[in-house]
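In the block that follows, a single chain appears as structure tokens, in the form predicted on its own.
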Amino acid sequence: MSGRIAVFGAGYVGLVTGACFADLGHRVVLRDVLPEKIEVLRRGEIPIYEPGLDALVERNRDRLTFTTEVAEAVDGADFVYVAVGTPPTYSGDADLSAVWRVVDELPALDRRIVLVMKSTVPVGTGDKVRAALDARGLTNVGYVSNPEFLAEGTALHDFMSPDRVVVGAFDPADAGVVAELYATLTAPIVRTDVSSAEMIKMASNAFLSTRISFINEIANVCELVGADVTAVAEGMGLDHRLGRHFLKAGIGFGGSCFPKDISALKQLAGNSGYHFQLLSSVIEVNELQKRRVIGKLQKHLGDLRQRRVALLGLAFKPGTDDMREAPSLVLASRLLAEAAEVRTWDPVASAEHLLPAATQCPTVEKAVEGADAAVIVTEWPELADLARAEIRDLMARPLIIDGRNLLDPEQVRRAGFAYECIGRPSQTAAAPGYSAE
């Protein structure tokens, strides 16, 4: 079945969305409130970074439309998809002031649309909601939970191939028309009520990231006791009852999911007089896990005050230009705090209204040109060949903080470098022509 789809929100599940259901045969509306946004997507040009996405917009121009009118994204649609942002108040709830806005200004019409939700939303929302468009008088207006299970880098993939579509509904009749929009992928179905529909992926994110913070905990007991964590990692995910997925150590999970799902969740536990104890040491786990760089290039450098270090790798994760909560962004406060000289590089990403202190470089020669350590803060694969000679003589002491335990620690000492990692047994002594005085 094809159907006409009003996409309210162009950002990046926004876009994504509306372009993979293009791809699908769909006619589809994205809205916008931003016309500079709508301006650049009419000229073909696309504000975000994902690989494939161009052309995946190019390839389906003729069914794709852009717009800042609900008049005009509403009209004849089968389907107002909400994919609007619900980032972080302080006090940790979810702000969901855009999706309130796209309710509020659905005009009454004289035919049964769904609104279906994609912006993830704390559980109970869609009652609300329910009960607000009940009060409008807007009866034929249904509404279905189809959160969204996207992970920058690898998006297109994700929403053509996915483990599962979740569908949760009022009325049944409503879960079958959003379920046959996905009818030509063959992932199971998984059909519920909406409470739990919106729960499956606060809960599905909160695990992942208690995952994280798991095998990260396991790597600093790793580092004390002499144990490789790419060893015990391994063996654990061989495990049938475990598996491999989210146990790679590291400095700590970003993005714009993670810590913002987590803390809604924690929240929503608090404000129905549950303390989520869990939770709380997820958080806490990665917060300070960003923070061990810090101390393994103390280890080294003694004082930072005024050490060159290059933190490679902005964005939270590769593929994606993505800075939001990235660990680059603690690194590099925390640097610039000591009194260091911080230099920055990116393929994708850029930092400089984030980080105006720092230094950004077009190259990772240009970073690392006459710094005390190199720090490997985003696996790019583009590092992967950092331990290299020429990297070594660039480098006023060659000294690399691999946070992604990128590298293979025997070819980087051997290349001459001193090496640290997370989790691994590092080694301590300098490397030939290292000085830490």
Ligand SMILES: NC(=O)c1ccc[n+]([C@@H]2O[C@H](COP(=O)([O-])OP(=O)(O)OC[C@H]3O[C@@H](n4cnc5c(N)ncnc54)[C@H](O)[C@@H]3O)[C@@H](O)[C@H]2O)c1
The other form holds:
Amino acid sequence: MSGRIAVFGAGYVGLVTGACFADLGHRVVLRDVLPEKIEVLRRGEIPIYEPGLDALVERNRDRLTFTTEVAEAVDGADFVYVAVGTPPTYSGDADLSAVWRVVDELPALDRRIVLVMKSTVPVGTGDKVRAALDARGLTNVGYVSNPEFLAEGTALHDFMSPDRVVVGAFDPADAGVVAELYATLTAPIVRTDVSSAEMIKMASNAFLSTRISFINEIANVCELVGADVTAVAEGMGLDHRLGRHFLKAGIGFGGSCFPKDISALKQLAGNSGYHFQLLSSVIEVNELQKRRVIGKLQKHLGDLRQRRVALLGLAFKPGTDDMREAPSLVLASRLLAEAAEVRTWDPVASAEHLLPAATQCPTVEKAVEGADAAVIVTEWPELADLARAEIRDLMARPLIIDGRNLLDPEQVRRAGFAYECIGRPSQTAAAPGYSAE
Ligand SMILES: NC(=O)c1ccc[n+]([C@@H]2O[C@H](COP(=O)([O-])OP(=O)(O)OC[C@H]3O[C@@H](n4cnc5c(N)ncnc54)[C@H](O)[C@@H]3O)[C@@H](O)[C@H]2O)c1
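I've shown you the form predicted on its own. Could you give me the structure of the form predicted together with the ligand?
Next comes the full complex, and the chain you just saw is listed first.
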């Protein structure tokens, strides 16, 4: 069945959802409140960096339109998808103001439509939206929770080949028509009640975050006892009960989802009378993990005052320009607080507004020139050959802190660098020609 779909919110999720549904044969109207974003899209440009999205939008131009107008978006629509942001508030709860704006702006219609929640919202939101719709007499508006699990950088693949599609509804008929939208995909459809669908999303992100904080703590212990966390993770991951995913030690997770979603779940539990102790630890471990790089730098450089440090990679992970909750921001801010000089490089992300005191460089070479240390913050493939003579000769001191275990330790050391990584045996003796002052 092909339907007419209005998607509210033309961000990472809304754009991908809209373009993918168009590719599946549906007619899609994307609505955003930012006129400049809609202008850019109408010109055929893509306002975010997501591999393959420009080509997908171009290929489906006939089935995709863009507007700022609610009336134009819902005109003839069978589904109104909500893909607006739900950022954290100061209290750690999710800010649902954009979601409520969509609900409040929904006009009364003389036909049945289904309001579908793609945004990540706390458990109980669906109940509140249903009550609000009923209070307005909009009983012909169905409500379905259809959370999104895509990851930036692989978003198109994740949407088109999901592990599962979760559909939580009050009315089985609404669940049926939403499930039908995905009929051509091979993914299993998990049909459930609205609250459980909301919890599947929150619990999934919380569990993935927990795995990351767990392996990061294992890495920290590995450093103390001389084990290699990459070998440990490999050996653990082969156990089918554990699996290999999300067992990569590093400098902690960031991004627009994990930090805010686990915080929202922790707050939701707290607001409901339960202290979610494990999640509190997951959050704390992650915060401390980002800061451990500072200790590694101090081990080699001593006082960081006036030391030049190159942060390589700004985005919270490769394949995206998303800077939300990026560990690079915490790292840069800590370094600046130590009065270090911070140079940055990223192939697509920019932090000029977020980190005005840091100098953003157009190339890796420029960033490391005269640097006392280079820190791999994001494992961009461009950094895989960082440990080469040209880089070593450009630096004031050949020191690499590999926050993502991207490089081969032996090779880096052979190339004459002092090297620190995460949870793998680190070199204690200085590299030839290198001395910490
Ligand atoms: N980014 C991800 O990787 C990801 C993955 C899964 C789920 N999610 C969830 O999806 C939701 C959207 O995330 P995102 O990263 O796409 O956010 P985003 O900030 O990139 O995009 C949100 C868009 O919504 C627009 N908007 C705000 N109010 C609006 C309104 N009333 N009508 C229309 N548009 C409006 C904003 O202008 C913005 O363009 C969040 O709840 C997020 O947690 C995100």
